[in-house]
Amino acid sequence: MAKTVAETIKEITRRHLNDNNELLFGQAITAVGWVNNTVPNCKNIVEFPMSDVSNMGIVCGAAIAGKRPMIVIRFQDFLWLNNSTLVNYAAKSKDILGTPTPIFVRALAQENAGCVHSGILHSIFMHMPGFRVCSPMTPKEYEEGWDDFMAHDDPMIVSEHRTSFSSTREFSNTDNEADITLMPISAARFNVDAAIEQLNLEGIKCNVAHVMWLKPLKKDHLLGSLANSRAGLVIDATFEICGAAQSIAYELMLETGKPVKAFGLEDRSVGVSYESRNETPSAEKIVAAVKNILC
């Protein structure tokens, strides 16, 4: 039976603390169903007190002694208190000062959660020089962006959507003579699917380029879709404004000279109630704005 990419996290977790003596640190990882079980129940588990500002320092000091620290950041938003070490030590010392500061990043996003628990936030660490960011999907892409934390000493944002944890599909990227190409990352990736679907019925034609490495940006399969298409379309699970849609959109453009357009959440704060929803592009929305580009 085929893993599921909560089971992935957990094994890998599971081979790295066992195997290779490593630590992961965060808060209630015990406590609160092992953050959706996917941290086993193992040795080398430092769970931190509820002080996210001075937390992450404690990890940069582990990665300075020599170890590959992991740490679960339980809501991507809870990364803007954990910032400062991150960015200002984490990201720069390799360059600065000539010592790396390896540490893997776990950072979940769901959405509906609140005001303070709903975002996603990979976009601003793309911005800063020294870190490496993906948003792995599939059980493949998880061990994939493990292996290229393992090869080198750069920190390494990993931005995990609980969406995926119960999935086992691996996604496949079309180049056909097409209309458009659709490019989604994170969530957007399970709604794609349908999205294409109604508009075959419509008569128009999509490739798709799936979006799991965003800096840096793994694009040759975007442009060998986009090759074959009129127009592109980068679908993003967090805000379009000033984000990783935006600015992938803006490089392959540029490369292109095609018309490549962004997507992604509203411009507002996210609530609790259904009216002050900000979610994933669905696929009716996805279907609107290939025919706002095409038409």
Given for the second form:
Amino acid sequence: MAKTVAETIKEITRRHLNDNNELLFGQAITAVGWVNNTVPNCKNIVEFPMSDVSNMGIVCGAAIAGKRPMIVIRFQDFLWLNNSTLVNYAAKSKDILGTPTPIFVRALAQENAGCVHSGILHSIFMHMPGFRVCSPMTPKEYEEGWDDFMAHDDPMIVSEHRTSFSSTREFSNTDNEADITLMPISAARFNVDAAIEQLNLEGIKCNVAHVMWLKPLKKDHLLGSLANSRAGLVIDATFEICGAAQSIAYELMLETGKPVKAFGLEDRSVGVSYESRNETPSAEKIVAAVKNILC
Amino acid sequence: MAEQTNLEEIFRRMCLIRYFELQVAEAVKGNLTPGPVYLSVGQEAISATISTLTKDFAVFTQHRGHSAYLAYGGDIERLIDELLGLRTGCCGGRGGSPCIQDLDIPMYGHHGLIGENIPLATGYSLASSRPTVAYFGDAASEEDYALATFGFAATHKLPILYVCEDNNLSILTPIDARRKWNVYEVTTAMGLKSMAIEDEPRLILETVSGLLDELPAFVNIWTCRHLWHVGIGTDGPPERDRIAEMRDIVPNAEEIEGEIQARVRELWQRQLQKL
Ligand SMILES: Cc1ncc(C[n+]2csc(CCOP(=O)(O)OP(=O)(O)O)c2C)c(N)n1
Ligand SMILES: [Mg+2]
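Return one more block: the form predicted in complex with the partner chain, after the form predicted alone shown previously.
The complete assembly is shown below, putting the previous chain first.
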């Protein structure tokens, strides 16, 4: 049977801790479902206290000692607290001190989990030099992200999404003659099928080019799909303003001269009530955004 | 006699919290709450008792805050509306269970990062000189910014009472797996008068009354959460139930309980009609 994303993460972690004698850090990771069943029950797991600011410094210290530690951040919003060490130490240490800090940051996201648990922060790491940033949504992509981490000595931010955990699916890209190329990121990737189906019914042809690598941006397949279509739409599960989608759209637009727009969450806090929610663009919203570009 | 009156009032507040929370559980079962809920069932005695001693204090709670909100007389209809995600809720339906507030108390809400209310409460007491109380959990109290803040309050001799509702759990991870030291010993070393006690109302009354003369102070109160960290599940019967114990101490306990239960149910039914 095909492995799910969660099983893939668990397997990679087990290998790293057992075979490489490496370390995994996190808060409450060996209880409550072992982080959606992505954490194996094996040696070398360090339970952190709830000291969110200092914890990341401890992980970086382990990397200075020659380890390639992993850390689980159960909800990406907590990164705001320990970000200082990540941005000011981990991302700069190789350039400034000549000491790399290869840490693997598993940052989990979730839809509609209230104002403290719904955030996705990959964009802010793309903004800072020194990080590698990816958002794998399939088992193979996760393996690819892991291999890349092991092949380099940079801190890696892995923007995970719980929506993908039970999925075994691999996505494929298309580069046919089309009206538009959809380039979804993170959880938005699970919403594009339904949007494309609806758009096809309405006579609008779509290509899809999935975005897993955010930094360095892997864009050959994006450019390939875009070459055969009139316009593009980069769709993210986080805020549109100054975010990954806008940044990627801008780069693609400059390179192709075609209109490429960004689409994501509105510029307001995510609330709990149905009317104050601010969610990953749904298929209906993607359809409306596409029509808006093409009209 | 005075103690008896106090205990009856404490029992009333405990029952208000208990029966309110059990109604929340019903609403969760009926899929009527759009966000996660953090319930205080089992932990009622702490804020029910301390609120009787600190009624003019400003209040800052963390995610498990329905208990303090109710104990200090927060608006019940607006709390129900908040949990139902209505615009008439105490945060306009946007914050949900972990963020609640009632500025008439005044009780201030926050974003939901644990322990974030500790520095906020401390800055408030510094700037307002108003006596302030902060409620938080055993995990929140080990946050680095919480520890640094306790030291700040001691340095500036602020009029603040820190109340750690110590259920020995961070989600499901016990203290022993997280640290091998006690926060109240650290706060003692920092110069805060600090005590560690069980959540028995008479003991809380006696201890906290003493601490209020010596603010800033820290009280660690061991308690027993009956339900899951979030939501309404249980992992079996609780180790102890302070409400059951109070039934033997407070005269007419059953009558009081029945009356409060009926009032809470009625309030919920009325608010539910808004849906
Ligand atoms: C800064 C931060 N880190 C982690 C979390 C995730 N989290 C939410 S509640 C909780 C446990 C809190 O335990 P405690 O403070 O003891 O309060 P209790 O839930 O036991 O009442 C954790 C770890 C969070 N909300 N904020
Ligand atoms: Mg606790």
